[in-house]
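We begin with a single chain expressed as structure tokens, specifically the form predicted alone.
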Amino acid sequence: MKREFVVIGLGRFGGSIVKELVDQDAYVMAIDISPAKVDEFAAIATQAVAADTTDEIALKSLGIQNFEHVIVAIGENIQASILTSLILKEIGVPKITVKAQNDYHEKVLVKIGADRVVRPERDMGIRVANNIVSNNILDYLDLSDEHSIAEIRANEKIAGHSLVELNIRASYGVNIVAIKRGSNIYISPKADERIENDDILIIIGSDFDIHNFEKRALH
């Protein structure tokens, strides 16, 4: 059985993730105040609508209540954002991501209970930083406000010792969860796997603590 997501707001945030939903062959309701938007999407989503999602009525003729996930990706529009996220919660939505602005925006989607809040451009610049400030570190996600995975190139400084030479956990505080090796991947690598040069450590931890373990052990 296919799953089913409502996208509202196809500006190029929302129409990505339309696409790639589709692409993950789910049944996706895309829905924009625009009807030139949503001439665009007619072919690439499962339905397509012009709508007014900051009118109650409009969203209950949808049926939108029967969804299991929307995403609300509206653009500049804060208030259509807020007003359409605080409408999908009163109608029983089961879970709702919504796409912040600015911080002021997030703290009010938070309280109105938006399950996930994302700040795109936000989280790109935290990954884009970590990898100019650091040739080892390849990718970064926040977990939360202080925890993240990152993926960090091991380099000849660290192979050829195993993990538990390293005592990567003890003495750095993070955990290597995963090592890819060419098109290999090991999860959950055993304590007497040695790191080769070039491997790509899946680590995760503490911010502090990554940005550690990349200083201390890989210079």
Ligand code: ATP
The other form holds:
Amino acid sequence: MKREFVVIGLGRFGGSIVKELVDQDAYVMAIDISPAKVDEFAAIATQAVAADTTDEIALKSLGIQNFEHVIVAIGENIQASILTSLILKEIGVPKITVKAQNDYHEKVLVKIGADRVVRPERDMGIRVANNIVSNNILDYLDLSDEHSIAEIRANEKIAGHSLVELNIRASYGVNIVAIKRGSNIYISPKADERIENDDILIIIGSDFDIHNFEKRALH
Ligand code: ATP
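Switching from the form predicted alone: structure of the form predicted in complex with the named molecule?
Below is the entire complex, every chain and molecule, led by the chain shown above.
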């Protein structure tokens, strides 16, 4: 059975979510207040509908409460984003993910009970900055304010050593949760696994420890 999603707001962010979900073979109802946007997505989404999602009756008549997950990607109109999220919670949508514009918007969404709040511009800014600061940090994903998962490229300084020799957890306080080597991925690598040059280490830890590991172990 296909998974079923609703995406509200068909700007660049919402639009790319619709396309990706459809590519992954999901049933996607795409909604926007602008008929021009709806026309644009008519051939892409499973179903494209023009509606003002701050109107509870309109939302209910679309049967939104029957979908497992609704993504609210309304951007600049913060009031519409908050009101839409509130209605979705009230009518019992099991899971809502909402794009926030700023800290204030994020706080209100959390209070309302949004299951997940995303800040794509801020998060991508953090990822790009980490990559700029260190060429070895390929990607960076926030888990909380202080903890992250990072993809770090191994170099000749640690290549040839096993995880137990490097004693990474005790020395740096980070854990290697997986190693990507070419097209292979080794999840929870064993202590005697030897790192190879250009391996991509997926590590988890505090931001401080991740940066400390990158600075001290690889330079
Ligand atoms: P992006 O950065 O993703 O391109 P954005 O953050 O600039 O988008 P907007 O373009 O302001 O966001 O909003 C995204 C979409 O949400 C727009 O296409 C807009 O028409 C739609 N939208 C705004 N208000 C409502 C509403 N009340 N009901 C449904 N859709 C709405």
